[in-house]
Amino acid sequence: MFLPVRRLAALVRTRELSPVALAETFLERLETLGPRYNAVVTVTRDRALVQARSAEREIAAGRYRGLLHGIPYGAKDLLATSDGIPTTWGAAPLRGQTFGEDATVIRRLEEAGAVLCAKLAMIELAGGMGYRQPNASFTGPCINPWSTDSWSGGSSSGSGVAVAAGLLPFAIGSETWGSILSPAGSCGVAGLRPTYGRVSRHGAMALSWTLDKLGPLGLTADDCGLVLAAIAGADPADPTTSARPFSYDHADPEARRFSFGVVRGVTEPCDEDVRESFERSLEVLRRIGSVEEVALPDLPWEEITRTILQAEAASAFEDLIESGRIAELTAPEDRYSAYARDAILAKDYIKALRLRGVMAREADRTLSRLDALVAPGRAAVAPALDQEIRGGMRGGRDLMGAIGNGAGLPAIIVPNGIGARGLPTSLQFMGRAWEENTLLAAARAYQSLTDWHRRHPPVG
């Protein structure tokens, strides 16, 4: 159940696995192991068993799409999905929202032949009202596959936990600020935020324009390469996505040498279990490469993207609001949330959005002699389900989310320890605008030097 994309999609070419065996067998643990994590809304099981048939066929004749195809595969529940599919967003009073056709992810991840198996669970709305509870959702919180009394991490919950508990070699999530990196780091598995517009998010939901982000979660660093690949690329349905190509390069990356940063102060909110984690990290980092201390101006890094956040998401869900369902969510909080976020004032989004670009600026200034900047995943590992949640880091404080998201920068997650509780801790490079291919290269140099992600939980 947890082999890595490329060593599974090599049975499938060769045809000692079919796919359609696979689907099954992943089908199976959907249904049987999903409800045990809350991770699942919806199994997929006739189209899933249509696709994997159709796989099954074509490579049989010899019309072998490449390395997803016959691949299983799950979505968060915020991408439209067409043969009657329900897509909630997590939220109560959307339990039976139907669309009519496929996201653009999802067609393309259909084009490359993978297998669409289910819609996994997530915080409602995608965390846009500001929840503090894992179970701000109405499927329930997300149990942590490596600790039955403890979170997945959010909003891409599902995401993550598929992943983690081998319900499926990988999935689809989303990132506004944290919600592909929290899940990943919490669960043990690989998360990859692309650059701002690499990825179309025609057919998702919307939480803030102009930080919303699709990308994978999967076993390892070379999964989620293998996948951006499939989905990256302009869309005219789309026009925040850039035109620039990607084309995944998975040389060896055995010779190449690294220059990683870390910003200074970035540890301090952190327990000591994860900078443990993340000194032992460093070590291995300069075997492939160097490292070195950096410091970045004093600007309100995280006020910036807090502000645009929540003007967006305001405007995003205005109708939910105004119409008064928005008491139907399920995290009490969140009921209430959107009329503060109604108040900001234009002219402070409009400074915010403004100062976004010295951050960017800045970030790049930075990162341009570097390969990437690396830090802890999570400040701590994945919080008990009873215990409060108030940002992505200890009280909030999140400067690689701030900086990254704000600035619209890709940015890999990777296991790279054990903390308190027994649950995983992790390991994030952040880079330039486009420069996906580096951090890449980058984790998967880091995880050939060590074996966190060949660790698992102990699920059946």
Contents of the next structure:
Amino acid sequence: MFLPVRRLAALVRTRELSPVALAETFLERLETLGPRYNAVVTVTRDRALVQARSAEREIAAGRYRGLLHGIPYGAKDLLATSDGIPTTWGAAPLRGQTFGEDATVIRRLEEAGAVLCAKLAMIELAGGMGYRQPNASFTGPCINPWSTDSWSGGSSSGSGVAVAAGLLPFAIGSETWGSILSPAGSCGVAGLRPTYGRVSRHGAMALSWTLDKLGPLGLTADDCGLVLAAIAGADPADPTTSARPFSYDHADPEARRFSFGVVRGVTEPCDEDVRESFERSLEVLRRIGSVEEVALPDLPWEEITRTILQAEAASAFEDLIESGRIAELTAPEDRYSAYARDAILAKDYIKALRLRGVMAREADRTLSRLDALVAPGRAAVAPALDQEIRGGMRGGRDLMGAIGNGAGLPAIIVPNGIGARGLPTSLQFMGRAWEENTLLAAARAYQSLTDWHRRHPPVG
Amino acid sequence: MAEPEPEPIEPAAPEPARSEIEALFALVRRRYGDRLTAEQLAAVRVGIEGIVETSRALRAVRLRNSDEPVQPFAPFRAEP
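Having seen the form predicted alone, please provide the structure of the form predicted together with its partner chain.
Below is the entire complex, every chain and molecule, led by the chain shown above.
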């Protein structure tokens, strides 16, 4: 159940493993174990078996498309899917919503031969209404397979759980501020937030047009690289996509030395168990490179990104807010918090957009002499199911998240220990724009020296 | 789940911020007050306090005239 994509692909390519049998295995796990974690919105059994049979025929005929051919996956339920499959955005008032076409990412994965097995649970409207608790989806709070009284992280909650619990080999999530890194870190899997514009968002729910990104979650950094290669690239349907090509470079030159930076004070908001894991990670990173402390100028980092996100979300969901239909949402605070956003003045939103330019230049100036900034993935392990959520979006400190998302920078998160209540801690690498290959190489190098990614929760 | 605890700004907002909060809260209450309970209105007010605090942090940073918003806008012309 816990084989990385590259190993599964080798078995499929050599026909030791049937794509149909593989799909059946994961469909059964989604149907039997998915409800245990509130991780699944829709199991797409019919579509999966059609795709799996097609993959089997093609591979038998010698038409192997590549490493994702015949590999099952799931998509966060904000990516449009055709065939009458609902796309609910995690929101009760939209649970019957359907679209007539596939999102670009779904289409590209189909072209790569991947098998869509499920639409995965998510926080309602990807958290855009300001939720402060795990129970913020009509499918219920997503439960962490490492500790069933704990949350999975969000908003790509089902994507994190599905990979961690062996319900799927990989999944697609989205991040506006933290929504890939949070569930990946909380569930002990790898998650990659690509550079803004690297992956088309056509067919994805918009939360914040200038912040939204789509990316993969997998068991390893290598899995994330393989999936990114399939979904990246320009798309005329999404004018924010870049023409810069992405070709996954999975070569690992042994002599490569990395230069890592740690932002001064970045661990201050972290719990002690997270700090201890991070200190151990730095010892490992010193074996593959240098680690230096760096200072950033004093700017209102969180305030910049928070203002952009809140203003754009208020506009993106204007219909739901103005009509009062947000009263149908699950989390009580999601039923009214967005009304306050009428108080964001246009000139303050524009000031945030102007400051974002300063943010991007300052971040790049710091990163230009480094391969990556490293930091704890999350400030704390996953909260209990009845615990209030903290973070930069809600007025707390999250310097890496604010800069990374505000400046549109790529980041990858990987597990780096076990902390309080037996829950995973995590390590993030954040790089310059378009440097996903550098981050993937650093994360692979880290994972080659550690075994946290080979530990899995007792799922059954 | 418990309703979120109101988090008053500490120390109390200075007078210009307080008057801005009151004005913006009055606007929001006028628009949406009829669909909100007293408890929800109180929480919305806390949200507005946070927004004003955030906006004041942005306003405190001096920018040059040439510091443009980062926007991907491009003129549109349909291809024949």
